[in-house]
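The chain below stands alone, shown as structure tokens; this is the form predicted on its own.
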Amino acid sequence: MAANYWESSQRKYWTFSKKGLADVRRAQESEPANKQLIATYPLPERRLLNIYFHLQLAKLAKRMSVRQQALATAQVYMRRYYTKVEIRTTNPYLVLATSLYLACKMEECPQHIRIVVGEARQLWPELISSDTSKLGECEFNLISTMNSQLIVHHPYRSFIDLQTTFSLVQEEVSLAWSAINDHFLTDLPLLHPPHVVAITAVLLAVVLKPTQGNLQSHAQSLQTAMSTIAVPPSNTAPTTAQARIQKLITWLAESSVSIEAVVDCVQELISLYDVWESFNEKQCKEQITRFVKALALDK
């Protein structure tokens, strides 16, 4: 479903278990030399900085009128490069740009290294450099961590084809769309395959109705939509709607598709939409921009 995702470096060397993923971070975090870092220098939770920085790398895509998918892939570089890079010895800021301006290469959608540089620059004066040479050398630094394993791939063309097949409507279209956008907020690129995702997304969409609006304001029918991948058929005659979750919960059975792994996801998003209720894009900057003034990072 996953057009070479089987034989890609993503899920040969960028696909963890949650317990793996957990152990990188944890030997990342007890280095002496970071273990310093940390104390000094709290930072909110992960999950509320990567809120942060999806904000932030939106805004900086927007202002150059980067596709959707190009945003995504730099949103999945910045997660792999600091699962071996610890935070504080950077500056997010340049990594976010160079990210992007990697991704735009990658997705075939190339910008010029001045461009990034200067909107990088209108939205962070103060902690990017205009030399270029700066963000020349973090896309250095970028590829040589990720071991120049930069081909992505993402749930968007299996999703096209699920939406074919479960025969959606625009609403529930737009819905799985969002789901899919909000994934890069979460580790779920780090941890299961982008078909995965993408089933998730569709499950998501024909349990919640597409009236209810963004998922964001509905982590409650999230909780719904775990539920129902665990409840057996009833024997009583569904309506139209159950028809359609049964249909899919019946395909998804079938399917070579772990259920766990689906459940996963969804618990993924219903911890995000929760975090993202105590959100605060002030503090997370000024955190961000403490450490990175203290070690001279924007230099």
Contents of the next structure:
Amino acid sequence: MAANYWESSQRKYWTFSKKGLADVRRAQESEPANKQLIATYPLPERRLLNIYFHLQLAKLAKRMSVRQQALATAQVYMRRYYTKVEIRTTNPYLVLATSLYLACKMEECPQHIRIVVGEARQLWPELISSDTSKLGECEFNLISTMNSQLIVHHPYRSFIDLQTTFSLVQEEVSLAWSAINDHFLTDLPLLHPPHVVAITAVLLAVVLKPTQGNLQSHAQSLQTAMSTIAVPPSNTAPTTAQARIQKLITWLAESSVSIEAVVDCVQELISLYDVWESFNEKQCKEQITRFVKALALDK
Amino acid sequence: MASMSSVPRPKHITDRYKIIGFISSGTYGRVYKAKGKNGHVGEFAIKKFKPDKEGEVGYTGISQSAIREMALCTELSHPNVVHTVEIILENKCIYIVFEYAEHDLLQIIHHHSQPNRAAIPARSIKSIMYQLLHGLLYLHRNWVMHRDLKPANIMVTSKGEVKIGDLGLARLFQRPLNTLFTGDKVVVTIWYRAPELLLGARHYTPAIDLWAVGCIFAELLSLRPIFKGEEAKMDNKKSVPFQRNQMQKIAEILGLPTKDHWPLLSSMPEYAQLANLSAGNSRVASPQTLHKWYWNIVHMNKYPSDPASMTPGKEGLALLKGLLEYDPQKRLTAEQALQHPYFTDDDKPGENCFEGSGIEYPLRRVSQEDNDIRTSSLPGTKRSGLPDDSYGGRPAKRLKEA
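The block above covers the form predicted on its own; next, return the form predicted together with its partner chain.
After this comes the whole thing, all chains and molecules, with the earlier chain placed first.
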């Protein structure tokens, strides 16, 4: 239920196996109506699109001073929605603004529909109608498509508890926090329970030296770090860092969290940072605008 | 794990339900009684939310309270919380389909308060309280505050099962982004509103629901609201008036709260208002006390002094005191209340609140005036015989969304 992930609609209906998620997407792509659209309007790969959407959503959220948690919920709504609806049948900018509008209500920091439409039009003047009922209609579709399952469990809460357990210092906290924020750009919210993502974030923060800067520049060292946790540190003069890694590994072994799941989360983040290298905002924008305009989805 | 999903087939309300009649209306919209159609068996109550603005033809955005109710209803599942069958979004309208409950506590209280009728059997009250607290414990364990508990919102099925309904004001309280006050300035129907809310608390807790449960317990015993204050209306949209009369009604029985007993009292925004509460009101200065109120009711409503199955007894008073406790930190929690000797001693509560009572309660009134759920007739323009909230001039909850 609401505070219980194990009884939640998130676990029951919105957490997929990798294969399950791939099947859902394949089925969607092979629908005759979608096949034609996909062939006519090529788009960058999903992860690049997700980066693009994230950046756009973050811009909109910033204009309205929306809290991180509502932004995170909006990202999950978009991810869920597009597992059921082909992107080329929608105006992604409208879906994005609507997700944020709905997420703000759900996270108890509501924004007026006119404010959301107004701010969205400032950002994407050519792509959002001034008619607020378009956003209202999209909200209706969004809720209906998600079967009214609107409560989202995020890793933040688990992380706050873990942060105390492992006595993280400020740099580690912010490193872990950014790992959690970044996971919303991947499929991870559809694949793993929030506490697995939280422990992954702690692991990354502890294993990596926070002094090394942001995570993105460390796709390589992440790989190395992962191999070090597989090998328990030797008994000779363990450093504080090693001791904490050891504590983490023991904790993991004693918990019901699967190591494979954590490794998978790390891999997914690494591949996000890899693919980020080839991100081209202009190209994303052009390709999206092309189908939105050609199919008159902004009307 | 989620299974293969395909594009959802749109469901049509009229394909699945036959509307039998209209039950009630409120600020949110209307409630209908319905029967399942096409192999979908059973009786249902369908809550239809009106569009945000009356007479609006386009989509205007769904109200936050509808969003909350939909989201919570899809997640919640407990025998003492009204079960949500499904939610259908169609034609700009939202329909939440609930299991049908033939009765509610307001209707039961009303039935017993007619002249020449006996009070509610003590065993029934114990069972109602036990089931109500179980439902509430489930909500609170899941970080859901109901925020509008009152007799009209507590459903009772014909099998005597008690179910908490109407989550329109309910919300999650785990690590809120803003103070709860920021979201909704006013919660809980005035007669059931906890003292900390009346005193303007910004950070209130699930204890407000336990106060309301205390008021409901008192009302089941006495058949009338224990603190029947008059609501001071909001003069403008910005400020919330101090509910002086309601606070006086409470103080006339319980006496004024004190700092000794309730240490955080003096930090309440409306604390200063308490100083002159007894001015011109001698009953506040020399309060009746809950003790006297209780034994007077027990006597008037002819509850015998024993056996335990026939009377709420002294443990009933002890439980009531624990629930109508001024300091929210000292007030019983749902869990503590369930462990109270009132439930654990002697006569244990039954699972069917009607068991052995032999009373035939009238069926829920269903009006035939409006049985087309799709028509756009505006909420509130038509009324069934007796809308739920109207017995004895009951105040409606006031909700001001930020």
